[in-house]
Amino acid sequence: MNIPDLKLKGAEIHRRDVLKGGAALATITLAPGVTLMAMGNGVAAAANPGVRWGLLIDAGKCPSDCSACVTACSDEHGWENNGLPTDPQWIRKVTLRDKETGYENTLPVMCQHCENPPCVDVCPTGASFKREDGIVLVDRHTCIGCRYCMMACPFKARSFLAESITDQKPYSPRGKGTVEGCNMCVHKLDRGDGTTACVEACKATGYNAMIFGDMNDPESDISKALASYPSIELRADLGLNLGVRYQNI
């Protein structure tokens, strides 16, 4: 059975049924003091539909030997990457090389928070969903670990958590057997911080290669930067209208 067949054979009905029961799952305990939130209800409902959170990354300001954004994300959310193929990577540094000239630069890649996310389209349970403010998330209550979203993502931005987790962050719960990825530090945004851990870390280095903000607000720093300098989307040919943009690549 292929992925489109799954969606056509009643996945939409199942999605509604599952999300109706989200509130009943809101107190599932993963570890002492750590519970999963019903993202289908509380988190999604808190989103402001007038906002489109976005990230602008200037690759020209991103040194190849700097991984402050990766370290900050790992510390903030409690994931570790030890170089194994199965390790999570919510954000990673990649190197781009021009085959004709040999010119190289590096840049961080994470979930691109598409306006039209392929991961949401293929998810048979509705676990992958997009908030009204543009943030793409995974509801671990309803994720069955099928990994269709991982196959559908053009950016390899999601990881499958195969190991048991201890000492979790209460604000960023994770679950064995589920898929995870960058959530734009949704806990920080919902409490009013207005920024992400990776952007804070980049600013602390002095490189200032990352700008975060509301892409719908013409007075925001990110909107002004996007209006002033050329930027691109990764795989713009797919027409996904990404929430992450790049300059100087």
Given for the second form:
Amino acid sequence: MNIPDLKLKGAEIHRRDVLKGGAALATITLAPGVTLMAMGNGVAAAANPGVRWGLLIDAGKCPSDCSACVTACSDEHGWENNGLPTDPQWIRKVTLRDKETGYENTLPVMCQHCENPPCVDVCPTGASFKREDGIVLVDRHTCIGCRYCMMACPFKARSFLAESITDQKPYSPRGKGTVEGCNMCVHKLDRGDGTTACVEACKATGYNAMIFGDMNDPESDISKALASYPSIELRADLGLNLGVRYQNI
Amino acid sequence: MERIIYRELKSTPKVWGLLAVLAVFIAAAGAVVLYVEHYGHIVTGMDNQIVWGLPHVFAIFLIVAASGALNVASIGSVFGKVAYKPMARLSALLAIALLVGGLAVLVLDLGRPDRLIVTMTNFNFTSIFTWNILLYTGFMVIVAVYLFTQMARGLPSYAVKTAGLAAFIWRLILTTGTGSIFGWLVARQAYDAAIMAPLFIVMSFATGMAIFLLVVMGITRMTGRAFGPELRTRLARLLAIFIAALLYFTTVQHLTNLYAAEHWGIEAFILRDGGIYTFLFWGVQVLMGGFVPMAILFHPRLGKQAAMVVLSSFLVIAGGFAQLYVIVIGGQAYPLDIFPGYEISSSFADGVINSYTPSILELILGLGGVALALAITMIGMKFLRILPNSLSDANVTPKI
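Next block, the form predicted in complex with its partner chain, ref. the form predicted alone:
Now the complete complex, all chains and molecules, led by this one.
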């Protein structure tokens, strides 16, 4: 029997390719009756290296009694925080109080989608990775649950799923024993929504404290806002070049 | 002067009895692993704030001590101290056994221990964990070769020396890797310090030597083989010097932090306000695990008493364990400084001291790692010619 050459290049099932390609399917024959199916080649790549997705959050427009972004994320991705220390939290409202002046304001904190993410550096298997469009993700198939990324993240943006879950959202897979966090609604971006659940919810409240867009596109709303008003990134001293920026802290 | 003759342990009820006790601990740890894997880490004391808990303290302690357990062999092979050579085989075996015990705990606490194969097939070379996978497996191979060169007949003497030198260099790199797990974490106030690597190396010298002393004293007593008081006192003196070095590095670590205002928060937490962590630091690490055993072992009379050497070794182990507990858990208990200059609060424990109560499951898993290390050592000595018939001073001292 003549067994075909087992060259897998271009056909390996790799999450990055899967995410890039959406629904495209490629199939190679390993042996008669045995096929290796790979998704992700052929369709226009969703992760465009020319794009840097980003968020701009105006703390001045974010009222302390509103947590619409948190609720929207929880609903979109199916995580729940009931106040237990083992509960996951992909996005949270943080209250800041100036130690000297007592001035208070609130803002949402989530994965900051660093250009130089410490979580990606420390991940032993490469499960923590950055897409070409700047989104930092966890590949649930290669995450071994070592939690080194959680130790390395300066923003406490990641959670460890400590128990079994049911009723997962098919577009946002989660798994007991693996690490998870904000994925910038990558499923929405890849299907062309051009926004995230938290930003949509913020907009719906009328506060408009969050702007989402391509920071590489000078014509995008986020780029214009960033160019017009002062903004900061958290822990700028670490030199991570974050994808999330804040105003009026 | 007698020749050094290495002999396997005899099959005595004591040997098998000890192995049976260790097997119970190992089996209990195995049951814990299955239980935690089934229910998830929700049943442990670890959570999203304290992500590394008691199992990691056990694992890192054993891995650090593994490197230190090789001290005696290195002193013999690399630094040419003949008196230590008869103990070199046990030193090498113990080093491998402790590393296996520590790695087992680390691996079995993973969220997905079933995916261990993934760590062997997907490498990310910017990760210190990845380096450590290579460093740990490399250490086992090199020390095993080193052990082989010592035990094989007819090998030239440079073979032992070369293998010993390779193992010595490797263990320094290995513990640098272990310390750098924390030293290179920029995110947390308690870490991000280059001194972590040498601190861990010195910690390995002290804890590894303490464990070696206890093992060699225990096994010679159990099997009725001699262990000369002069030899014991030498090892004990060396342990005292290692304790002094560890105290020195610890002092520099904290003085450096105290000089910079940005670190005052974490230093005040560990040194003054941290409750259990402050107690563990001053009471167990510095006093009971540092000054007390150092004073005993340097004392001209006390340092020569076997019971005092045993006590001091246990104290050093307790001190080293406390030190790692303070570093690993205390470092996470102190909140991240995401917004310097602000007091912060949230529904995700921002700005608060995180509490941690280890579960009995984590303790059983950790003790299982210790039991595994001891069981491997026992089995090694039972079936291989590791332990000399006698380590009496008559055999050893004249060769110096």
